[in-house]
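As a starting point, one isolated chain is supplied in structure tokens, in the form predicted alone.
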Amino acid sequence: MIRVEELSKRFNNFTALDGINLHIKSGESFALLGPNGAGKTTLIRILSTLLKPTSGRALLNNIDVTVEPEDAKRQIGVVSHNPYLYDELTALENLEFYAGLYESNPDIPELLKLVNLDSRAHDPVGNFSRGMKQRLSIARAILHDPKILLLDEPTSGLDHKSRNNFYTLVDRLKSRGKTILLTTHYLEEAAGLCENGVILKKGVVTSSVDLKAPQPVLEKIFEDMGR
């Protein structure tokens, strides 16, 4: 579902990302690892269509994303710690400005129900906390019921509560079969959620990483990518 051929991007003389390659499954849920300026985001921009390689190719769905940009866009949804939300409208008022954009015609009474914010359809947005926030803009993400989920940092400066909601949500995805590309700095997030991912550091994939497996082996894992 998302295939990453020997992607570089370069910034003047800085390299982001150096050769990267992955293959990620239909279904799959997949973690991006690795330290801050490793090339996480800079990835996801490129998949999301935001940035352009500077060689290589990423394909959502066997569409590049490059060649073919809008078709691509019309496979994913993207969530980041930003919820992209206006917060003088309500929730049901950003979800239906959104769906415009999109042009689609979802079921958004059923989408805050999904997301557990059908009781506060009707509030404005600047209401709420931003653990709600983070699920409206899963809600938004989704309203064009794409394959492709790009979650990208997305439970930055959640507290434990939020992060737990959020989590709940995502899995709710999986089960419809959602591909989901994560990417985090926590353990059990990554663990919680996705079955592999790999470890970037200086924009070169320097390992994969089975995320089943046990826990000392993960701390010691997560351990030597913070070194």
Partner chain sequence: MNPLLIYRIVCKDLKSELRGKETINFMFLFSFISLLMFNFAADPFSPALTEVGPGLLWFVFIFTGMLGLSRAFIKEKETGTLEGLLLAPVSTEDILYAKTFYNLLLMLGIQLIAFPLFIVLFNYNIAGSALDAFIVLALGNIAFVVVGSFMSALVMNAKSRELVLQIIVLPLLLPVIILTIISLRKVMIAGVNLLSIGEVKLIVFYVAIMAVLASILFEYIVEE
The other form holds:
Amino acid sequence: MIRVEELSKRFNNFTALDGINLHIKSGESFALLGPNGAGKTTLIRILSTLLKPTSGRALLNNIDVTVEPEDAKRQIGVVSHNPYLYDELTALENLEFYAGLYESNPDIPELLKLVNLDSRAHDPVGNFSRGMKQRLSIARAILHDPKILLLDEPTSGLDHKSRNNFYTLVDRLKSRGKTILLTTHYLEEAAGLCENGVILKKGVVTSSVDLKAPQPVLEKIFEDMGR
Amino acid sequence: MKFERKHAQVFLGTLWIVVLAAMYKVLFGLGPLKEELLRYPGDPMRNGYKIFFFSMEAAAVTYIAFTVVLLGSAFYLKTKDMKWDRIASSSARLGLVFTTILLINGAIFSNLAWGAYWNWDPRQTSSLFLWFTLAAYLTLRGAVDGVETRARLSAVLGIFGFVGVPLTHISTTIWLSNHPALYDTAQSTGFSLDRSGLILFMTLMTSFLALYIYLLWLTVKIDSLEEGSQKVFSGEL
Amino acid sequence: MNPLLIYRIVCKDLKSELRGKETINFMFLFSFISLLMFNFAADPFSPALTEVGPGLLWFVFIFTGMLGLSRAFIKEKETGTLEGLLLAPVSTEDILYAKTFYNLLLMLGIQLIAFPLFIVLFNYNIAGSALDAFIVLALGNIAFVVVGSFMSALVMNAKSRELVLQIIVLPLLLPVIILTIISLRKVMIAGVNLLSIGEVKLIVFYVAIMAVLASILFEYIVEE
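In place of the form predicted alone, the structure of the form predicted together with the partner chain is requested.
The complete assembly is shown below, putting the previous chain first.
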């Protein structure tokens, strides 16, 4: 469950988020849409405890991110544009290192199988393609079995095939009951992965979107959003 | 009553007249040191002691400016109010100017007292490193984009630098006691001020402080205006 | 403070450094060549070299460290993995401690090679015990990495950060540079016993102050 109440973030008088309210139920997949600079990444960074809000609250499974950041961190797995992997270390070593930081003991070979990288477990990540790194990044994000996944434009810069592989993976995680919050520029990504969403503009939620609406309706919404 | 441009002009004008009068009095009004205070016949300190009137003042303002950098930095980290960052950075810039004045005066004093412009006196050395610390602080500010990041990082450095200065003073003192200096700094030229000398000294001290406070007020104001105008140009207002 | 997490981060850093060896090779070669160059500061057989030897030896570490240590944080920043660390439930101080400790290991490694090399190249007769000299150098290096690691994190977000780092760190390090040289000279030239050198206690004092200050202020560096 993600609950955001009157959340605001100001950077030296520039208001990135202005009184955001959101409620995302457990097991729901939710999309944050909006043009560049709307505050999507700021919101994700506050939820992942990398940024402190100026005012308001954000709760992850009833844990306040500013009050108990270390507990909040255990609730979430983050996949962003950057895979957060060490190029010199192998896929296996990367996962082992992060598992050590969470002090959890996951079945790493199983995770590697899930993201289809079991054959490359002993290869340094520096030799991986973007798509492979992004898949490994998912394994990294879920190795402490978080209830919530924050996906911040996870497929930007990926080719079509890697993107589809990525969607299959996220679908599999959805069926495991994870709550997903996704930011994206792509219509098919939002419509394919999420049921509901909101549009963010200049730090304010302007409207909510039913992502199961017919394709032409969604296309119209996306077109208007860009303006 | 608001302190406005007209008041500033009157204030600055009065300050100039006071300082010039006091300087004139120091240079031409005060007599030379008494014969019994001279270390040897023809001691250059006979009239040279007057440099003391300027170096002491510069030193006082330097250390006040540096303390303001520390306080501004600490308050910024506590409150995240940009006002404190502007006070700290303005004070650092002024501090650099006053430290330069202090160093030049100190060198002249050193030459008169010990016969060398640079004598590795602990006070001289730690003033020089104070200068370096302030310069490093301003260099860091120039190298960081983003108003808040700059304020945050330089505040942290401001606090570190302030702690570093006494440590520098201690270590240079030890270093000198291990390595006897070329010219003995302990051989001081003691003198006491008479009544008129003391009044002059206090007048100059007050004027230097008033000048520092005025300039601080001015630079803080310029900075906040500049920031405001940048916001207008970037369309945020 | 969680020693286990610190240990894991240090191991990760060591492992990836030993694979790439970019920094460590550079640091070793740089310390070697600067030791060699410093030999030309005076006639190799004159007593002047004995006189300046301890100071030159210490400066080799300062300059080697300055060029090498900045990598520890800057590399994680450049690859974006620092965010990965911050996303994990690790306290920010532990990240600082881990980086400082890793830097110390690097410096001690370099010291292990460069110190004997110095004795050979300078043909140096240490008046006191060589172990004492080694310990003084190690203490100086501890002080150096405590300040250096913190400041390399501070300049992470600056332009031309490697250059800015030098200007920031040297004035702050002056006390420990002076104290280490005095102590080294006492051991290497005067043959004084380590325990009877007052300056050594001052180095420890300096380390304590800087370490406390660094742990308090570190959260302000990484927060946004």
